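Quick heads-up: it's one chain on its own, the form predicted alone, in structure tokens.
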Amino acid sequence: MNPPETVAVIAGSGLDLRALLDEIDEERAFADVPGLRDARIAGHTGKFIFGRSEGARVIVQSGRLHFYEGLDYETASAPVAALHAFGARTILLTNAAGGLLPNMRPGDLMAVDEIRCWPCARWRERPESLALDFVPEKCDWRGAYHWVHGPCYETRAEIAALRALGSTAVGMSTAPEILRARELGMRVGAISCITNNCCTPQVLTHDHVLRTAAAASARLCEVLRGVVRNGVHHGRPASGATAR
């Protein structure tokens, strides 16, 4: 009998995904893994948590590294290479994102069916978009996540441009990691936690993002459990945003 597949799950800003694990075997800080630097952004603890969920081996990557920290592509995406070295061949990325549809509410979950890339972002291949292998179920929305470099939140003009392009959510992560996973031959899927509605004028802070993400973590863990329980080898991405 083949051993159970190892699934990696990356936790975005403020998302606490420990409840996804039924058992925890080991925790390892980024800084203790050769080739990785520690995480330095609030809401990113920078550790790998090894355990089991729904009978499968699962590695939760708590926090991530970002381009906007002044890192290059290889450094920012190095945790993905570490997950691959740990044996993961499927990776499910989560992130905190701004919603680009008027009816999106803080705490909503969006299943990502396409990754789009802001054209001025600095990275080596500059792809316009990245495909995913599967789309998680039981989310509130489904649509395209648009990656921007950061670290500043988007201006009103940028939000208008993203909406005109048909994107559904915007954030500052995930795309470089998916490109790295693609290079390593890993299967990829993604879920965005909507932490604010970009259509509503507001003063947005990182603390607000972290609080909203923390409040949505329990529900996100349940959705992720369904993905692990039912397997990730089904479904395929389709374009267009829809509400469930």
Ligand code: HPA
Second form
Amino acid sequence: MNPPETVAVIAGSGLDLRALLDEIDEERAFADVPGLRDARIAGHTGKFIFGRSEGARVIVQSGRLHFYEGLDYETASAPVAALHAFGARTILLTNAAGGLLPNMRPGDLMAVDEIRCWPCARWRERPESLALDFVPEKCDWRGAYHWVHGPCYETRAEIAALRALGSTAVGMSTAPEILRARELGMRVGAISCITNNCCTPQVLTHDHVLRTAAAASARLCEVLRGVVRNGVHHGRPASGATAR
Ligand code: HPA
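With the form predicted alone already on screen, would you show the form predicted together with the ligand?
Let's see the whole complex now, leading with the same chain.
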């Protein structure tokens, strides 16, 4: 029999995904992994938690690195290369995002079926859109996550532009990691936690995003358990990078 597949799960801002794990074997800080920089943004602890969930080996990456910290593509996506080196071949990325549909509520979960890239990317490829390999079930919404550079939240004009493009949610992470994961041949899926509705004018703070994401973590863990249980790794075979 083949050894059980290792699934990696990246926790977005404020999301606490420990409850996904039935057992924890080891924790390792980014700083203790050669080639990785420590995470410096509030809500991002910067460590890998190795354990088991639903009978599978699961590595939760708590915290991530972002372009808006002034990092280049290689540095920001280096944790994904580490997850691949640890044996993960399937990766589920989670993030905090602003909802672009009027009915989206803080705490809702959106299964990402498309990643779009705002044309500000300073990486070697400039894909406009990145394909995903599977779409998680049991979320409230399904749609396109539009990646923007950040760190400022969007102006009213930018939100209007993103809505006119037909995007469903907006956030500042995930796209560089997906590109790296696909370069490494990993299978990729993503879930956004909607922390605010961009259609309602508000002065958005990182604190608000962190608090809303923390409150949605327990439900997100349940949804992620379903994904791990149903064996995302038996889906479409892994392939190289695709930029549509
Ligand atoms: N915009 C960008 N990133 C975000 C948002 C938002 O409205 N909410 C959470 N992360």
